[in-house]
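The chain that follows stands alone, in the form predicted on its own, written as structure tokens.
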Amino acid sequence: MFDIFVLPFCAGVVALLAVSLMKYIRWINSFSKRQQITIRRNILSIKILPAIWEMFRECLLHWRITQRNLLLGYMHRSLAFGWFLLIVVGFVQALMACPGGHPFYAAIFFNYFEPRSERIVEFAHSQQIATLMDVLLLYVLSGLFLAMLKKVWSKPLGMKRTTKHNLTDRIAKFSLWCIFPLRLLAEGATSSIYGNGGFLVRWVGTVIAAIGLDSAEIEYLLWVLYSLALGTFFTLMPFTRYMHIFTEVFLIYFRKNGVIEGNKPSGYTKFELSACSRCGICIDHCPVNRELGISNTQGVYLLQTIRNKDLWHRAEQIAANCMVCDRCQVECPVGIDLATIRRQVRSEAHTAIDKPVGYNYLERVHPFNAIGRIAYFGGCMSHLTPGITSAMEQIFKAAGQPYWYMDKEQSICCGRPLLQQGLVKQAEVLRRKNRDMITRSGATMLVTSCPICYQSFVKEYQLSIKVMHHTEYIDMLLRSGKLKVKAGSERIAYHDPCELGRGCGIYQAPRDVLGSVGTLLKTKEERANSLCCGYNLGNISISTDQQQLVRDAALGNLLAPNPDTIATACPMCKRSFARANAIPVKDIAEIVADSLVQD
């Protein structure tokens, strides 16, 4: 059973799996020791079964993607659970017809040696399993159709803009979108000679037969082809944003397992970057391309861009015109991790911009004994608008809760916005202080004002006490009675922040409290589709009149439902509204502050 035309496509899956193996065997001894700890320990722990449990959804069924549009999901799912059935069904319809064994490739040119091959026995449910072949390899198909129309028409397939392609990617895909047709072509024309095959197949053969073209020359012509380009593809997969076929279920496994990104990149980054299926989602989603239309920055082109190292520079470029609204992220139907990535390479662009001396000013800032009582932290944006730290006050006050207000007097940055634009040094050193601070003053409780500030000192400092959001702490004291307001007629729309939704998952606290003083109104993008609101510390590409247009957009979602009141849950996000003066804008903390009842 053997015939030479099989050789590219087998030549092609000695290289895919030769170089693949390579590859991750590379990346996973570059991991981290921390990220190998991780693993050794978690390797055989219960978490593979939501592993193997989310690698079958996501990599098979592509749920993500489903949930976003349906057609784009059937899309996903037809080509990759339709050819994965294919070569299932294959295996059992070579396994049944071949009980003694056979070469790895008859499943897949079956068709071709059924009628030749005398190791091939007939068994009772050919027809049937043939037939079945058939259903299949037409559900593969309707699904390229919607791959090709997504190519020249992606509006109903719920995208506006598609991402662009290298040569070799778009060799890749060409090859790939060969091979469905060419096996029909291939299996219709032996069955225009021979009779076999399924319904489909069969119809093929007729049509074929009926146009004069039933030949032998064509028939092998037909199978040639087919096998160029499987070998194609297979060979050029680990080489193209194709290789997510496979890398997507290694890193599934590992991030069920515990495994995060680092501040520097390692293997487990690539892993991150070749899991990519440059599928584009995150392009429309981004609101550097929404509301400035530059699509040539968002994450997948990131990605693209440090694979592509010739491309170094281009990459910093792009890493650089950002928001760091993580809604790419959220997006994401692989779940990378864009913020971090993005973070890497900015962090290889920059050099440090402060010498050692430029930090003993720390020296003179010493904790306060705070035995007993909660830390507040304002954070530097809430300087800036300081109703949110007089609110704040008024409501530690009212709760009869003692408080000390570390960052009052001598205020020390948290350090997420050097590491946001790469400076991981000098944000530790900072870090490093505010950790120690909090350590010795014995405070029992950390509250902060800002999202920025929180969502570093709940992901980077790893404090041995808890840390709130003055959203989820204002809510706490709600609940408990220790805090009691009056409730009001006032119709608000609340602003969900980009680090406090996204970042954090913080949704519901900040309604909760809203809905105790006020009228909550609903708004079209809202929870982890909220706006940016285009006054971030991440982008520092863009101009004045850019964010400003980022801004509008958002203020134009929270304006729609006519609320008399803005609320939002970050000090920058407040300024940046307030400027437009359309209505009045407050920080959910001074709503509180004036909804008290007093005693």
Given for the second form:
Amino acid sequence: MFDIFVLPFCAGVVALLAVSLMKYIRWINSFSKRQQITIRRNILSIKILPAIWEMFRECLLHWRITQRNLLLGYMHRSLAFGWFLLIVVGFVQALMACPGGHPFYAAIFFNYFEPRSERIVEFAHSQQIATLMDVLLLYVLSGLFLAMLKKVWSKPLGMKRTTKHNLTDRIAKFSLWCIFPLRLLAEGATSSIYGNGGFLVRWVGTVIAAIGLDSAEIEYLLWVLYSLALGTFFTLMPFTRYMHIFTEVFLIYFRKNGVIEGNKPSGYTKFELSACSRCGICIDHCPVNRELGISNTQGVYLLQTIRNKDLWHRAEQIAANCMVCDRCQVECPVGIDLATIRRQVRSEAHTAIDKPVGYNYLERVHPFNAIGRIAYFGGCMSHLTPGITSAMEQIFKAAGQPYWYMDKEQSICCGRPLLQQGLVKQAEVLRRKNRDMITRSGATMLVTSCPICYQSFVKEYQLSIKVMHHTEYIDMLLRSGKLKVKAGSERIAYHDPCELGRGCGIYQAPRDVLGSVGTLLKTKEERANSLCCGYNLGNISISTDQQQLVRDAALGNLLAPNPDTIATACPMCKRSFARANAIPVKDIAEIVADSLVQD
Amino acid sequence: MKTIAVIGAGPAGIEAASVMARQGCKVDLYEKQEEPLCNIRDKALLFPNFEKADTIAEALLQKLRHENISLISGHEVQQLERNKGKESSWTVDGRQYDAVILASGYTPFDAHRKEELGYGIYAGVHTSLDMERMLREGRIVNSIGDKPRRVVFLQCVGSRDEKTGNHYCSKLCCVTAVKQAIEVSKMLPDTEVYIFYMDLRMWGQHFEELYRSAQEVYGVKFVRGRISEAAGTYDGRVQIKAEDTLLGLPLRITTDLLVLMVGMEASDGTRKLSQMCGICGEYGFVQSSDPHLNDNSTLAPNLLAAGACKRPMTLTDAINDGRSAACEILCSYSLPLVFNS
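For the form predicted in complex with the partner chain instead of the form predicted on its own, what are the coordinates?
Starting with the chain above, the whole complex follows.
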């Protein structure tokens, strides 16, 4: 059971396995010590079960994409799951047909060898399996049709813009697109000579005969082309976006095992880079594209350029032009941690200036004895919106909570803005000082008004005391009855700040607070879909005018239900919207302070 | 007899109405407020010659006393549109006119929009208009009613500011701050007076001399740098953070009064009416048809614009611009120009 035309396919498979294996081993070796320990500890733990379930759900069924758009989900699923089943059922077919064993390519070229090889015998349900194989091929072809449609008209698949691929990706895609039609034609040609195959293949065979083509002449050529298409695709796979097919499986496994990426890229980032299928879903939702029409700086292009070492300078530019709103991360069907990768690139770009110098003033800031008090950290941005900090002081007093306004006079940055620019060492100096101040003060809890600081305190500080954003804190005071407010008739539209919502998952507390003082309106894009306010420390590439365009889009969404007031929980969002001068913009703390009921 | 509507009884509107009335036109002068000249009446003395604002206001009101002028005050114009059928004439809230002069003016920048400067939050933070009111009353006090030991003026609040979207210069805040600083120094010789600026634009006649005397005679201290934030202190004063960009040093000083020199923005009426007629230009101001040759006419025929509804303008320029718009109309109707002796 051999013919020379199977060689391209076999060579492709060998190349694919060899290269992928080499890459994977190299990447796993470059995992950090901590990551390797995490993997070893969890290698056979119960965590593997949810991992397997997610692999099945995401790698084969593409569930997250389906939730966004049914047709797009169908396209991805039919190609992934359809091809997977085609291979599995094909192997079952070959297994049943060759009781004496068979070479591995027999399943792929089964219809060619079926009438020719004496090792293939008649078996039970052979006709049903052939029909099933045809159904599966049809399933894959329907997905292929949608993929082609998406290329010319992406709207029905829920995508405005699609990814611009590089040359190797395009060649690989072309070979992938050729595989299934060629398989159908080759099997059809064989069928018109020998009459084997299921309903579809037989029908194609009759069509070939009917249009007067000599099946005997073209059959061999078609099988050669089919094998060549497969061989080309498999050989190119490790060097193109199609590497995601296997890599996503590994990525899910590592992620479920609890592997976390640090500030320096390790093997984990390599897996993430290759797990990106370059589907381009991130492009449509990025505010830089939506509002400014800059469509070459999204996550997909960031990962693409990082993978190509020659384009490093371009990767730096792309990483810099980002609002850090994390919307892409919510949309990414693979769940790639784009924020961390972006920070790694920024960090790499800023290595020369990332030196902990110029922080002598920290020595002059002294800790305070705040035993039994709440430490209140306004944050630099709240210093620019004194309405928020004075409202918070009013609330602490009304609730009878002793507090220490720790950054009132000598404020130290929480470090996150530096971290967002990749200045890891400088950020660490500030964090160390703040951590020391908080620990030595003896405060019982830390409340902050700025979601940026909040995310920093929660994720980067490892404090031993509880950290709360003021929305959560006010919510807690209201629930416990320590704070009383009167309900008014104010119609309020709430803007979810990205650092608080997508960053820390706090969506409900602010809504509960606002619901108790006024009427909370629903907006079209809220919670995880909240739009960027445009005023972000993260992006230093766009102009103020461009920031205002991004802001106006978010403002339009908030103004749509015709509110009296826009509420937010972030000093940056507040400043951004207040500058537009449309309607009053208030922080939740200010709204609560205005409607306090004094006992 | 030609009938003309003038919208806005400020200096430009009054001057235009007065010129046209004297030349034999029937003028209806619309004013949103109950009284004309609101933006002059709240001022004390005017730059550069420290003339009383009330004197100018009186002189302008005198010009209004003409049989051809009817002042329709307390009336905000809602509809301004071309007559159907006769496209070159206009209807203002149902009344027909041969031509319209838009003189709907400016509005001071709302300092609440620069929250970092603490206006409306800390008692010691005021705008230049608040300062003018204090100067009118002749009583400058800090938040607890005492004589201030230090007064800081901050230039360019809401002008030349990308972040508020106002890229333009409001032209008269520089000299106003110098004028107010001199007045404060005259009234309270022991008080330290600072002016924080980006650069001082002393473009008009006598402005430079005023600036020089502020330094040499009155000892006003000029610091080049913007104030980034203000914070309240426990004793009701204001602590400001800034950078002295000439010395390249960060600066933190405490002051009794922080005076924000607010810029000029297109008034709500200017925005509304110019959008209604399709003559709205940058920043909501009215767009004239040519900045050199036809600065009073607009793209709409027989609809002219005068004064600060076009751009920030001083009182002198606004009066001149009103007169110029009136001449434009008179010339187009070939009415005789009669020179009163």
